[in-house]
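Take a look at this one chain, the form predicted on its own, written out in structure tokens.
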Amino acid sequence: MSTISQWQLRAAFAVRLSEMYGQEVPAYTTLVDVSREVNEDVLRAQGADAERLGSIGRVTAERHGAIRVGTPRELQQVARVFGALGMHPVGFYDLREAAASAVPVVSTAFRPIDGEELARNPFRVFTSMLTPADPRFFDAGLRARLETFLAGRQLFPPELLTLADRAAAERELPEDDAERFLRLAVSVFELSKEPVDRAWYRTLEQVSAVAADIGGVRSTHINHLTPRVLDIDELYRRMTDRGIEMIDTIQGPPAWKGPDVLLRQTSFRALAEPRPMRAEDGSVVGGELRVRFGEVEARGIALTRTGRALYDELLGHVDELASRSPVESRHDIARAVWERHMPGSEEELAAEGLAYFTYRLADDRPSDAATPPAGLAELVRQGWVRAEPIVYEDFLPRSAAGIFQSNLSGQGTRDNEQTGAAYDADWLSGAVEREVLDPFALYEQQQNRSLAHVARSLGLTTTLR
């Protein structure tokens, strides 16, 4: 019997999840169609430059999903399921601190980490966990009720977890077992038809719509699936022209004349979906909830720690200027700030150590008889070496919180007189029973491996920087 490798499982899972979500949320299919149209138009207009940050095949197939769970136990089980697909937890995101409204979750993203695996299929899932221990959102009584409720549910069937552990250990599954794994895994994230306890859901919704979505039901589901687009501003216009209501802004860096960095995101607004509700007298009545939306993203170059510090500094500057000029477009303010302070070319980003690149020997470099110049900058300037940008594979807490916030039905409640419960990457690593990886370290390793290869190929004895 033939076997299915981890990357093939990952690719198949992404496709099936996309098909399922498109059936549940038809506007998502529209989003995918418009993304494909925009990508094809950009490719025709720009040619090879359009594939500077990934082949069109990769970009078209690319998805990231978002799910929410309630407990460390559920998060650890999620890690086992995604581990079967060759996906690792990368990055720690505290959305409690990134949003003005009540978003009581901490998050990580499960994704491939090897360059070859990312090229095969870069599927990633932004995974958030509720924080009942945080007294800013949950008093002692509500916390106890919530933790009891969460402890009494099972999101992932034992058979799925057994197959997941086997796939992770063997890095493949026999074809029949792979089919069973995929069916079970996709079904976990389907929207449940079980009636929602209306009173309990509304109790949590007063604290946070996100808390209600996680802890107010006995299942989990895909909150959104996100295609990747090469021109997010054009997509925003086309979706609006089709009558799809978009959120007010595109989150992340502004559109400007310089290189794309990090991540830009937007979405259509959460849709009212019919859900059966269990009333206080035990009867089942019709209702609707607004928790799922359609997100889209445009990915740019990964920034170094120094580059990220500059990005955060510029965001703060934009906030300050926007507060002084409430009538001026925030986007116009941001673009002006970027054009004053952000390097306007890839070459400048590389020279100032603000972004990550891989380096390779140029095909048309000087002959082997020539002596290569000293230093990376001169090797690039004189045409010995080519710098290729590393695509940003991760997320921005403020942008993620902005997307969540833009799709909430209310602001919720938050008691800032209380001290928040402490969560960090080390805590999260313990919860998932595997190391939560540092995205900066992953990009740096990728860059350093390419530099070491160039140095060896040129016979250099010094480390290139």
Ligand code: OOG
The other form holds:
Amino acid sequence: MSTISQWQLRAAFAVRLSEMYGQEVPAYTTLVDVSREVNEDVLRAQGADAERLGSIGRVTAERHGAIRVGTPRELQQVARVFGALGMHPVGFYDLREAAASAVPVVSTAFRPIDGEELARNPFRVFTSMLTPADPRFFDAGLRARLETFLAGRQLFPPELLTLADRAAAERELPEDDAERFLRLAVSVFELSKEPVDRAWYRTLEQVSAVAADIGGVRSTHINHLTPRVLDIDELYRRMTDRGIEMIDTIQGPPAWKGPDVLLRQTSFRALAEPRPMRAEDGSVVGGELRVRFGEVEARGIALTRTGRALYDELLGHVDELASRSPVESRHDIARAVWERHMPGSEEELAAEGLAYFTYRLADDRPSDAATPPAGLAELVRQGWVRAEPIVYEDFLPRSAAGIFQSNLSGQGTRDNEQTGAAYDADWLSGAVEREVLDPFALYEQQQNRSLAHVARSLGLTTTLR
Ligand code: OOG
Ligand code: NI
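Okay, that's the form predicted on its own, but what's the structure of the form predicted together with this ligand?
Next comes the full complex, this chain leading.
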């Protein structure tokens, strides 16, 4: 019998999840259709330039999902399921700090980490874990009730976890096991039809809508699935023209004439969906919950730590200016700030060490008889070496918090007099029993490997940087 490799499992999982979500949330299908149209139009207008940050095949298939779980144990099980698909935890995001309202979660993203795997299928899942131990949100009584509730549920059937461990160990599955694994894995993320305990849900909702979404039910679900688009401003206009009400901003860097960096995202609000509720007297009644929404994103070049510090500084600067002149649009302010402070070309980003690139020998470089100039900048300038931008594969805490908040029904409550429970990447690594990787280190390795290869091919004895 034939076997299915990890990347094939990942690609198949992404497709099936997308089919399931499209059936459950029809507006998602509209978003995917409009994204595809925009991408085709951009490709037609820009030709090869449109593929500078990924082939059209990759971009069209590209999705990220988001899920939320309740406990370290559940997070460890998520890590096993995604480990089967060749996806590793990358980055630590503390949304408790990034959000003004009550978003009591810490997060990571599961994704492929090497270039070839990303090119095959870059599927990633932003995964958040509830923090019942944080006294700013939960008092001792509610924490105890919540932890007991979460300890008593099972999100992932044992058969799924066994198959996942096998796929991770063998890096493939026989065809029939692969089929079983995919079915079980997709069904875990469907919206449950089980009645929701209304009183319990409401209790948690008063603290935080996110807490209710995670800890108020006995299952998990995918809460959005995000296609990638090449022109997010155009997508925003077209969705609005179709009568879909988008949130009022595009998160992340503004639209401007310079290079796209990091990540720009926008979304439409969660839709009210019918859900059976168990009332206080035990009867099952009709109800509605808003837990699933639509999001779309445009990806740009990965920034170095220095580049990222500049991005964060500019955002702070925009905040300050926007608070001083509330009538001016934040977007116009941001664009003006960008034009003043953000380098306007890839060459400048590279020269200032602000962004990551892979380097390769140019096919049409000067003949091998010539002596290459010294230094990376000259090699690029004189046409020996080409620099290709590395696409940003991760998330932005502030944008993520914005996405959470724009979809909350209320602000929730938060007691800032209390000291928050401490979590960090090391804590998260312990919980998932594997290292939570540092995104900067991954991009840097990719850049350094390409530089070492160029240096070797040119017979250089010095390190290029
Ligand atoms: C995750 C929100 C973060 C993104 O794209 O930044 C996110 C959630 O709502 O669970 O998906
Ligand atoms: Ni998202």
